[in-house]
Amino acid sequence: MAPRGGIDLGGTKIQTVVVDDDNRVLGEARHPTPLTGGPQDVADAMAAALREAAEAADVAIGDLGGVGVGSPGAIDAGAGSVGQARNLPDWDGVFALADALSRQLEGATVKLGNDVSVATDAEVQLGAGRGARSLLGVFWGTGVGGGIVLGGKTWDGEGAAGELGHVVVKQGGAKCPCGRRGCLEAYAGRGAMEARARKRHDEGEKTDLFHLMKKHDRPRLTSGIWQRALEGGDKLAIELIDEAVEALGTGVASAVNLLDVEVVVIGGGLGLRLGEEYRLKIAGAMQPHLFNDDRPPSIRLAALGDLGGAVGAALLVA
């Protein structure tokens, strides 16, 4: 079988791989994700980005067996369209990803998958996940994202199944990017963590939050900068990820009564970066909320790190 590409786009980052028969990765590369311009520049970087990937493979774009790719938004694999993208500039509408890569990839045949699926399908097949029969992946970054799988098999639904970051844990509550209020995300994602701390920073409240970012010429609150601030015991970015901590403690165990799984895989940018003691830390904030609270799930680590996204949108055309 001929190598195969892998795109994981995300809020902040575009990851891509180019991998062989036994998903080893061959070759792979990291750019941002662009802040500015629309799909169509999304598109472009992220075409350019898997060209790195490629080129550090020494393999040619022609020669890709497929490529896979694990976007946000709602995702219509059969017309190779993303709508609904809103961590993404100026993606408000339907956009055609799979059509405008094939054209700057030399005619590749290119697969869409929801980002959070396909990364949660790696873990199933090749990570922390082997084994399980039911999952539920929790992919805590830009947005709080969610896979389900049942029985062995992957729940897409109708494309969208798993937006596990817009599960409401307080009606009522604090607006979502989504634009509607109470969700997950609006306290436990990245974006609008950024926006609450940026806010209050601006009334007048200290944190070295932005003075970390500037320092290390980051765009955005990044993952890394969150977690230097929690070491350097910053007592907004404490308190802001605190709040997160038990939104994802509320939401989560919600979806697990609901689902009935047996583990769940936290994964995604922060929930990487701060790690075991975090993993914890959710596992806890999940307990009170348990109905089977005798018989909790396994919470472990996605075991795949930052290239699993990747390497699962690549499944995607094996």
Second form
Protein chains: 2
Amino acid sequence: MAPRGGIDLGGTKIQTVVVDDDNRVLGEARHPTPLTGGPQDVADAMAAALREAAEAADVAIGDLGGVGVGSPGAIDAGAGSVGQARNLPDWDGVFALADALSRQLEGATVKLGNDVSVATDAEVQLGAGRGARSLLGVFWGTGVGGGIVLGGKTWDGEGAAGELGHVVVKQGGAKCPCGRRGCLEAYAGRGAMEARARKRHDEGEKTDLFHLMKKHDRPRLTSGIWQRALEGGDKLAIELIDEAVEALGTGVASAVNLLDVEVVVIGGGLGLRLGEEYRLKIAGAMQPHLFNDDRPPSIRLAALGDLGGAVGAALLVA
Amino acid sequence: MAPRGGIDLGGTKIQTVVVDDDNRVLGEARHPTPLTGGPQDVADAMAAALREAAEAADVAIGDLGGVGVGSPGAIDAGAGSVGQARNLPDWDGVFALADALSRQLEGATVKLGNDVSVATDAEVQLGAGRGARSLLGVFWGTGVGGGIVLGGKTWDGEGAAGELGHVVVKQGGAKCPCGRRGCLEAYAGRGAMEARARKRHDEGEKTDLFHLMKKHDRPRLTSGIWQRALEGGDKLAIELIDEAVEALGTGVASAVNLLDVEVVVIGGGLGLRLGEEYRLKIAGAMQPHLFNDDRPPSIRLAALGDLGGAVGAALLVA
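Can you swap the form predicted on its own for the form predicted in complex with another copy of the chain?
Every chain and every other molecule in the complex is listed next, the one we just looked at coming first.
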């Protein structure tokens, strides 16, 4: 079989890989996601990042057996289009992403999937969830995504299951970037957390977060910036991350009470960056809300790390 | 085929039916659930109620093709036992219910299932959920139960999925009868609602609820008492029921955001008693929390009414 490409399109970064038959990574590249422009600019950046991964793998684009893409938004896999990707610039409408990429990648076959579903599949097939009968993937990053695998199969409901970030943790609570109130993502999404940090900083509260952001030349409060602020004992960062952990514990426990899954896998930019210490903290925050608290699910860190989404995308064309 | 028996064991009442091959009800009976004693007393009352249904159906107990039981608590269908049925008197341990019933029912084959699962199955096979690809059953009664059917099959996870009543709607919120905080059932379970009503009544708040309870000779605030109080414009009843509806809207919408089911069926003692008006109110309370608010699930009242649980139990021996 030919090597395959995988692209993980995130709100902050575009991660690409080229993998071999055994899903081993031969080459990878990461580009920032364009913050301005529109879908075509994002497609250009995706193609460029994949070309870079192919170069690192010493594979010609024309020799790829196919390219899989994990994307946010409303995916129409049949049509190869993505709509309403609200974490991406000017992407409220529907854009024919598969065609746009194929044109720039020497006519390669391009298949689209949901970013969270492909990352969850990767963990089930190759990572921390191998052999699990049922699993909930928790992707803690710009937003909070949920991937559901039941009886070994992805559950996507009527096409959009797994909106863990919009499970309500507090009726009448904080405003979420989605416009609703009290969603898990309103407390734990990095986007919402940055907005709260900025508001409180503007109101005069002390924090190193924005100083660190400038110092490290980041356009946003990335997971690395949050981690540095935590390590430096920044009070506001600690408070907001603690609130996020509390909300994650509540929302994930609610999902477990409903689904009674065997395994919970924690990934996403913040999840991976904060690692084992926060896996334990999230497990601790779940415990008081678990109905079957004598047999909590096995709570694990995503094993494929930052590359899980891209490797999972490449599984779409396996 | 022989007629079959079905027993729905609830915290308030024991409902029995005898059905024919087409699941038509030939006879039925209802007894109050013993509030004191222990599992054996409950089993005695169950057997008596089934005998009464058989008599109404003009069927001899010895001619039944089997008896199905929908029970709360931790069901071990293989062992025929029920444990931790905390809404039933002195039933914290494990009790061999199938054997106890069989002894009293001329050696009939007795099969046990989860009360909520069998009621959900009945709605999917015979009721409001016929033909649905995926469905969430919401049983609003003494507690709040959830039944999950995905891809036409009951989803029970590691044995205890569907704890919709213990989806958290308000982090740090009201104390639930389960001992945790902020669960849906803490606001919408009839048990929790009665406790709150009693506390506020004891503190001097005006309400007709307990007067109506005495007048109609009920040991508890039944669904009928709540309905009468609402119709009479009782302020405390209206406030508590409105809170329950708000919590149901939040918790059910969270479940829909996670599972993206096609159909939601609302049943249970209160759900059925309050009917169409409250189906609409619950749908309205869900709407602000639905992530895909342009295509809410179809929200329907349970079609099998009060007998759904018992008819579903009889399906266990079909």
